[in-house]
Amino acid sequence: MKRRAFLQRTVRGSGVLFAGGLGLLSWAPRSVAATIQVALGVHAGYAPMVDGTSAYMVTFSGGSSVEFPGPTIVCREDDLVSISIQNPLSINAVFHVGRTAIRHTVGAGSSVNFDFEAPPAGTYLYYDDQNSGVNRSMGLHGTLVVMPAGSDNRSFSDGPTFVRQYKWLLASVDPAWGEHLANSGVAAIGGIDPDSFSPRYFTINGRSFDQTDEPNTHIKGLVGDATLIRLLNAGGMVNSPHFHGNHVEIVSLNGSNSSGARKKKDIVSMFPLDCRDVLLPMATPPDAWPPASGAQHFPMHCHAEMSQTAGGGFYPHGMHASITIGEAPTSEPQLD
């Protein structure tokens, strides 16, 4: 398709296992804090790409094989998060929560258990911070969402209300790095030059368009269903999601929340490690002629030219997603 044509579990109580699957974004508030138990593994192997090829990756997984991106962890303020990680590989792995002092190493061929108190409400990237971003870009990353205590429709205590929320975890994949590890062994990851990064695939929640046309990424809602989008950039490139139909309001930038007047943008710059929460008003486009009615369909596409394609030039198989205003989702989004 030509570019021009394209542009025309709720957690309750203690002892809850939360990694390795899905977590409802329709969060139900709890009156008391809980212990959230998370089991992760560090795995290496091939993950499918949009053009039918596979890329060798190293990831955090909830099961026994590669999972890209890693499982999402959802908790609320004051929860205790209890993590267990098994690492059968021949390299050390690190679990670090961005913007916090939470950092634990799991040695090669070993396991580790640790606890931490949930940080303040917000959106966090957890990742392996070794080798100047190489390990993170190879796939060792995931999302931590911390909900405010007692709320199911705000991202922080005095933040704007929303009807539903989505997570868009952005990433970029260099299959040449992966093949180097596949041929030389995962220990070779420490010798990769971070400046050699040349991504060929650009993903949202591990998928490129049109595989992003699924309930956790394709944004849908009735007119007026204000929608929170948690944007995270785990990749090594700057991305610029561009929203058609509505501007978005910047709710939070790397833990700095906007309780009052908020900037409105149609393009949101996402630097590596950025976490930005934005509010999509799901309003009828004010300047449409003839006036918009019924379900209206709009794209989000990245304004970084390289990430508009995948597999070396397939458009629009890159960092793209769809937005439908005026149609309720048949399946509510989950933190996939």
The other form holds:
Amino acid sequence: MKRRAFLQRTVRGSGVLFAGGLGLLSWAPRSVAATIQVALGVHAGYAPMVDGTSAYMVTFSGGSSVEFPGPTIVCREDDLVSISIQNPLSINAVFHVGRTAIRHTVGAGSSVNFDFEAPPAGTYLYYDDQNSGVNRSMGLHGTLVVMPAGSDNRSFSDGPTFVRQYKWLLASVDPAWGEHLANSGVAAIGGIDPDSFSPRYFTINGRSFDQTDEPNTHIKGLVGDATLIRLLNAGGMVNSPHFHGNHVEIVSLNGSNSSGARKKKDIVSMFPLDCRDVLLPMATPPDAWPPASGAQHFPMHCHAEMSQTAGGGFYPHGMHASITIGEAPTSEPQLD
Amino acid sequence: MSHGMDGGNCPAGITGTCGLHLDSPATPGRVTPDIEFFRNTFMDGNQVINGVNVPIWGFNEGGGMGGGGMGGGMGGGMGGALPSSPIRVKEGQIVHTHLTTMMAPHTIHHHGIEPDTFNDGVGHYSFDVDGSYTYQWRASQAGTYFYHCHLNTVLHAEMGMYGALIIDPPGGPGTAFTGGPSYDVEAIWAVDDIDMAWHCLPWDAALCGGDARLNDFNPDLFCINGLGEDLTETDSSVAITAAAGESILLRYIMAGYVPQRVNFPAGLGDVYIIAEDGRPLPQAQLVPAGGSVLMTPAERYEFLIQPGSPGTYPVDIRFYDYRAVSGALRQIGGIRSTVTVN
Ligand SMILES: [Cu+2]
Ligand SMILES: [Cu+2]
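Structure of the form predicted in complex with the partner chain (previous: the form predicted on its own):
Below is the entire complex, every chain and molecule, led by the chain shown above.
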């Protein structure tokens, strides 16, 4: 058994920083591996949408009510991740880490505890894989980030260095599915046809534009501050994030790391379950004339433009977040 | 400027300006350009695509009817054509794109071009053009791009407000980019999907909220450069003709909203992707003979094709529903063109 420090992972409702900043501590370099303890609950309830409505969702949460998306789990290679899940609902829930064999079932009205060794450094979606993607699309998902041991500025041991990193967890929400569960009970989830999905809300880190204008989602940096963005698609549609201002370099694609010359894209294809890490060079916009001076502000938005709506219109209050080139963030981003 | 004209007997009128920043400012740091383009908007177009009369909006070349030319739409009726005519410049040139909005405000976003915020054409970060504006930018990298309106984009791009944008290397056409491969034959395909249920909505549909079902896209018509499947296999503006031994550069602009897969027939031999999204690949990427490439909205691919033997080869493009909860893509349509090797 490896020697590990013990880090209590305190999780909480969305919108607040982790108590004591332990999220940051868990990916800062440290001399010994640790046990990262995470307590999750499975909850159903209403989550607010950008147009003032709410959608009934089922989620993993660190608190006692619905939390969309679920908490980000951050660890490093060699860590042991120790998870406890309480499930008060009347349906089984599954905790599965994509691209791994890690999969545990939490029976209805019961709880489980399990440990797993951190998988190789990278970005992973954890989710409930039941019902052909329906449970995941209802909100049962979150992010697992594994940092390389001994590094806080690369996403894998010989990857490119970054100044700061962000996570953009994409999702799409069909409130009609939620209403069905609210009216018929969560057990009705098994009867939902995955092909009946008709999303009306489109989110990054659980938020639609312009509620994405918060420190963990609005990307900022000084010119030259290379920025790693971990993109995940937990939703039920094919997304096509488009970067204005700078092309990005594709660093990792579903666990396949690019160590040499990297492909540059202004579109990053995101099929359901995809995890793609990209590097935003935070360069002065190359086609500006005269050369740009002062902070420059750009959107990143999905180009499957249906995702730019909320409730059938209200453009551009969808899967859209801002990028500011030439201005440091006032508070450093967390991966939460 | 007159608001509220009909487009294809559909009301294109403007009632609300929620979240918009209407303006027609002077261009900051304006210099004499190396090349310039004039684009006027229209919202009263009609184009027959595979026998269907489609109400369209777009950009005309200033002072007259648009359409025609390489990569430009053919068969446009009153108003203008889908797609709008191409913008083609050389790497290093300072470009002016003069936009004059008729009927209602619009913008031009040069997609893949990275100018400063003021010239990026995104109203929420700068302004929406009500009147006229001259976008100023400098072409830094040869490649395949496009331009489109970025106001209520979900609707305006669907209505046809887009056109090809090509940057040639300093020496002009014939070479894809500096240090890149040369080509003998060039084709530009802008491949789009159309949901007729969206083509009779006003300019500001649901811009202030409300439900115009702009989240629900079910294309029933497909086109390449604005031509439907009745013409794409034969019309010389799409179908490619080359002599054996010639190199073909196919600039593919994914102009739709749902995933597309382009399938190259084995008879064409190996195909190479030499650039994506206006950037040369670090290494050309092989699409083995008979292979295919799956794309998502607004990607661009530069395919180098070097067919060995004479024949007519079909290139099939398939479209899939964007909703894929289970991960499986469901095909919803297709269109075909051809490469004829003499
Ligand atoms: Cu427009
Ligand atoms: Cu675009």
